[in-house]
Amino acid sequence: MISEDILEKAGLHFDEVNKLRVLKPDTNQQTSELKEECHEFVSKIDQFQKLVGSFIEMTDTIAKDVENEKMKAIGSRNMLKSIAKQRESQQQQLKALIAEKKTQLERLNVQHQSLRKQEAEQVEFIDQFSTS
């Protein structure tokens, strides 16, 4: 046992196995399983960066597809604003082809009451004559 305490004030141990270790057998183990639990967040980290990027993969997918509808949303809305414009526009000239209508028939109208008055006239004239 003497050489046993002149080995650990060296600083050197004995394992399960009579092996010579520089590390105490607990530090040796405590190593060990800090080495497994490294590796394992080594792991778990590769796969939340794998699923980080699967995500924001994903989520540039559906932001491109969000850009495009809305486009297509921003398109449709100026061809409804452009039809709005052109029904208006065509309201317009049919308003003014109606009233251009309306005056000519106010003036037709004003010509036939014209033509049936001077009509009236040439049969009161005839009948005069005819009679006489």
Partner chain sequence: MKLKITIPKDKKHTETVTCVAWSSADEVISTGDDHKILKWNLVTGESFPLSTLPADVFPTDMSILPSQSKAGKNSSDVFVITSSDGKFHLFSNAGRIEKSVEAHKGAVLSGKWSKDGSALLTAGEDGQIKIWSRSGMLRSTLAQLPCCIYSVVWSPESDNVLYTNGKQLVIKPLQPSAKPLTWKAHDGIVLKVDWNSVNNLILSGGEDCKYKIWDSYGRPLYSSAIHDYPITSVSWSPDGNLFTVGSFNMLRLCDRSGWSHGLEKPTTGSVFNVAWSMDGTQVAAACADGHVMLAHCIEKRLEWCEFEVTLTGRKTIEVRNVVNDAHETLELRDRVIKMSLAFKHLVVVTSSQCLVYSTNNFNTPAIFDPRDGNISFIQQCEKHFLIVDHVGLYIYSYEGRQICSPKLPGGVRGSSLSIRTVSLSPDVLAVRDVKNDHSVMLYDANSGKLLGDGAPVVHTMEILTVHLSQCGPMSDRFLAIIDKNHDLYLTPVRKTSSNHRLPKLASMVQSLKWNSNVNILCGLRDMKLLVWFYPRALFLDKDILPQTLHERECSEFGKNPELCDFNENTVIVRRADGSICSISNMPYPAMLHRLVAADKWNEAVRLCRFAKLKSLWACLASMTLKEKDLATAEIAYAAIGEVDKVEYLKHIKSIPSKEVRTAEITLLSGSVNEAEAILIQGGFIYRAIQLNLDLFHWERALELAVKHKTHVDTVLGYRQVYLNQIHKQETSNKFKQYSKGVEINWQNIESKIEMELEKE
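Shown: the form predicted alone; wanted: the form predicted in complex with the partner chain:
What follows is just the one chain, with no partners and no other molecules.
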């Protein structure tokens, strides 16, 4: 036992299988346990970082999408607004064309009337012969 104490003083220990060790067997065990735990911790942190990274990525894409959609929405809202104006101008153009056609119709109506009148006159003229 004394030898053990001497060894201990010199900082040397024997473990269960009687191998000479610098550390105390239980310290050794604790150290290795700590080492393992550290490993575990590091890998967990790693995993966590990966997870967070992908999450950030995802939020980023979503943000981008949202931004896009937002722009689209604004665009279409503007489009909607301008379409009213566009329609108005189109309507104006069509109205001008309609007015044009109307004057043409009026012209043709006048011609038609004059032809009708002429026809009536000619019929009357023919009637003169049939009655006399």
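Owing to the predicted nature of the structure, the values given are computational and were not obtained by experimental measurement. Here the rigid core means the biggest group of C-alpha atoms that line up within 1.5 Å when the two forms are laid on top of each other. Positions refer to the first chain, counted from 1.
In this overlay on the rigid core, residue 38 has a C-alpha that sits less than 2 Å away from its partner position between the two forms.
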